[in-house]
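Single chain ahead, by itself, as structure tokens, in the form predicted alone.
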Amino acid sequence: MMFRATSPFSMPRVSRLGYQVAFACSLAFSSIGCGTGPQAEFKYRDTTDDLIGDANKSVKKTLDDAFGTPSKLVAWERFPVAYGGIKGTVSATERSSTAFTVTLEGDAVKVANGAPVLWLTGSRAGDKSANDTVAGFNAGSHQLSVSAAGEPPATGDRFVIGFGEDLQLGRAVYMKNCLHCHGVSGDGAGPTGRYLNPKPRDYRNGQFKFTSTKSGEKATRDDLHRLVKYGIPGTYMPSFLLLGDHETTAVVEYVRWLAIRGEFEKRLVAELASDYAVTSIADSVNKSESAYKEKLKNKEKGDDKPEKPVSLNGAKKAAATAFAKFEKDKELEAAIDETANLLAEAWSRAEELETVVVPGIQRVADTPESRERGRLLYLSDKTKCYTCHGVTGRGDGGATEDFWPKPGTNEKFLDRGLHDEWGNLLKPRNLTLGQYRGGRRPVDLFRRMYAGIKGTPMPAFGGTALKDAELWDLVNYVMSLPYQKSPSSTAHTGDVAKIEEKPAH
């Protein structure tokens, strides 16, 4: 297999987006990724196999040229993922162009002999693959010989050594145990995911379920550490704690580059649909010729003849030749920059402290006080939980019962009941047993309440509907409930009558 890696510095153009440092092959990958066995691919989405052939091609070229295939990684320094490695910088030169003082950014113990060197910047960068290795390393006189000849470097130029290894192990170990759930492409359809319910999630939205960061913001390195430390109660997905610490660390990193990967494409390729994709060109033109239709059937004797629409195969050529416009004109490129900022800035502003959600205030005593404040919170129109989790949280709600329009339609899923953002139907929780999915900790609710669930119908009340001590009085009350005697207690009767007196929305 091989790696790429991507320069930080500049991309005047896709075609030189990488490095490549090779890496051996597992025998327990050879049935998936090297060896004798088929190459696993990553799968395009059918929004980009319905833009028009031009379009088509120069996103799929993008997406190669920007993220590679399995078995030949590509990472773009753009993006906050830890690719691994130790960079460094020549702070003295030599005569020998194969020894020289550095500078490390890194553990220097970590430099082994063998490990490739990368160059980013100076006379040995122009070629984007790890020719040069290490050789030696004096870590008392920061000496580092290399194994290859050439033009020596300069002073200030920069380095990686052993860049992309993380990302190589974090494949590694996905490939090993996530592949057959989450498939090679993060979508959720490996071979056993169709068999499971709740389906297992498709990263390629860039969107996680259980996060600690407020609504609209992406999950944390420690979300993800958590989800594969412990796994997600009443689902499939198991607990990994098993994994050593650097195996945890390297496929969380591996995730979040799947998930970078994925979005970059749904958003690139929204840029370019409403203009090139082939169901929007044929829409508009079914539009124009019901339009022309009609104008002929109220067409007045001796108005003139209204204009007849292009053909199908008409506009479609003219929808090439302006993708043809839009790329020489720079406009794919802008768009290409412009989506790997907004990503870049989405998942660094993750890792900052103000986008964690922190209570204000201490958790309220959990007393029966408490709880009672909460129950009526809980039945309330600020919060409407009953309507989803029903009166007693047994997770029957009205709105289980309910046909939901799907987001961004007029059009209405087939089944009852609610459904998340990847289309899939969701049972709202039970309360009642006890188990939650995002953690089990008073804080893990908290954070479930104040930001909602992202991507489901949860909706967030932290900050506008509800303050800090009406969601501890909320947490109390639901973490009672598995504990309550009856569901059908006479503390809820009167609320129930008063609740089924009007509709639930």
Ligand code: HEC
The other form holds:
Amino acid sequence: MMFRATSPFSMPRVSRLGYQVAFACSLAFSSIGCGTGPQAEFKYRDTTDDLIGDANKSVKKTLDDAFGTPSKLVAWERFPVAYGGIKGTVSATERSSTAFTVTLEGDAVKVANGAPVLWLTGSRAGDKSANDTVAGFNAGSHQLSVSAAGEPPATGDRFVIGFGEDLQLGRAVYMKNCLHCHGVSGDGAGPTGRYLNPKPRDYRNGQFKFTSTKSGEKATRDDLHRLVKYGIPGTYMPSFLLLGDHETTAVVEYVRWLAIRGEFEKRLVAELASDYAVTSIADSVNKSESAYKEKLKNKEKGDDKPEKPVSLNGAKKAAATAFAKFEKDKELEAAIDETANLLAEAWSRAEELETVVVPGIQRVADTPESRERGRLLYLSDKTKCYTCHGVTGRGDGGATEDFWPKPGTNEKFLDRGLHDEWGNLLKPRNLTLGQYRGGRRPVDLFRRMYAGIKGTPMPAFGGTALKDAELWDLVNYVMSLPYQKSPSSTAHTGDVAKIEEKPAH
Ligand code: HEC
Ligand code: HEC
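Form predicted alone already given; the form predicted together with the named molecule follows:
Let us now look at the entire complex, which starts with that chain.
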């Protein structure tokens, strides 16, 4: 698929938070949801809509400014997303009446005349009226002509041509191939998504399940690339082997960008919710009303009348005043800044070598002894694998009959069984089928047990709980399960009797 950034281009806004550059949708893709219909809008979270008026407006405006809309994307340079474009540094400049020529450092590049030039450093970077475009390029001499008025840039100034091209390609690929399951906003609620089990991933938690990284870390680009390329066996997530490599790379960046947008919103709103969400304000008004009634009831003769609590309207007004001050004191800006920093760091860290789980020792030889050690570990209280996966490995352990608490609360789910972080019911894998969603190489299973399956109750055992040799014994045992003659031959009856008396967890 050929793609050129022909779209109108609004000039960078250089704020304290970094560059934000907007791209309008190319007409070529209007047929695939890049147009203006209600379908093509990013949704906001319910928790955002729950904020009181001004807080609600501010969060939405922040999101729109920093990320744009599907038909007018904004690339915020601060995040580690490969937005695309060719970067260069000026090594010499020369001015003519209508243009200046800069000599580029580095390799020759192919750039189209008319492509916008965005200055990353130097005097032109801060110039909002700068409207620089490529007027010609000589690959031999590395001379790039930029049609522009005003002061030419200085030696050493950095710029980028065609910033955002890959993000636009990613959007196009996503709209065509992913949107109907994963939704415009990446919330997993596309029109097809609602009928599927497991549900398409809601990227907006910033959480991916089948990664090569340690517990608590984001997915690497390679992880996402592999998932898109090969799909997830045993689920509706298809394999996209037919996409070109550069299309897969671009859609992965778009998915990362949607995940960043979603988690940015989630975290920012969480930061504001206790003071500025309607439900939490109503909650505290209710509490003070009950306390007031209680006091009235217990009032003895001669006691002072208890003070009447503020009404809901009064409390909302007070919150609105407090929010205006929060904004004026630049505390909102600080919260935005911190949230962006946290996400930029987390996604950058995922690409660092030490974040990836690498077994400290080679795979332990797959012998009957190793499998037996694995079996005993599997049935032990050290791992409790059997409580979820069942004694015979069929995914029917006692824990699937329990009522589980919702993450981060004391409340329990209404239905029995395990749930993921997105609130969906989730079965532990039936290990006798030999179907692994996160890859079937021994090292994939090692990583699954080392770091767990993120966003699900499948725990991380690596690092402290189990040694690498023990994890390999478990890998050898688990991989042997599909080949057992009958499930009962894996579970020696003695173990079953002993185990089933124990509480599930
Ligand atoms: C037919 C529906 C469908 C389509 C189309 C689809 N997906 Fe998925 N996708 C899913 C489902 C279902 C899951 C969740 C599987 C699970 O939880 O085990 C998923 C999960 C994912 C994950 C998360 C993997 C993880 O480790 O958490 C990524 C990333 C992803 N899809 C990307 C894409 C991209 C990119 C496209 C388009 C090129 C796409 N999907 C198209 C259904 C779909
Ligand atoms: C608290 C429950 C729980 C415990 C304990 C548990 N698991 Fe899991 N396990 C799960 C769930 C749930 C899944 C499926 C997650 C998903 O795909 O969304 C899973 C998935 C798996 C998978 C499939 C990986 C893949 O790529 O598809 C393997 C293998 C596995 N577990 C092995 C183990 C082993 C070995 C142990 C003990 C060392 C263990 N589990 C302990 C709940 C558990």
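Numbering follows the first chain given and starts at 1. Just so it is clear, the model here is predicted, and its values are computed rather than measured. Here, rigid core means the biggest group of C-alpha atoms that superpose within 1.5 Å across both forms.
Novice: After superposition on the rigid core, does the Cα atom of A135 shift by at least 2 Å between the two forms?
Specialist: After core superposition, the displacement of the A135 C-alpha between the two forms reaches the 2 Å mark, so yes.
Novice: After superposition on the rigid core, does the Cα atom of G234 shift by at least 2 Å between the two forms?
Specialist: No, its C-alpha moves less than 2 Å.
Novice: After a core superposition, would you say R158 shifts its C-alpha by at least 2 Å between the two forms?
Specialist: R158 C-alpha, core-superposed: shift of 2 Å or more.
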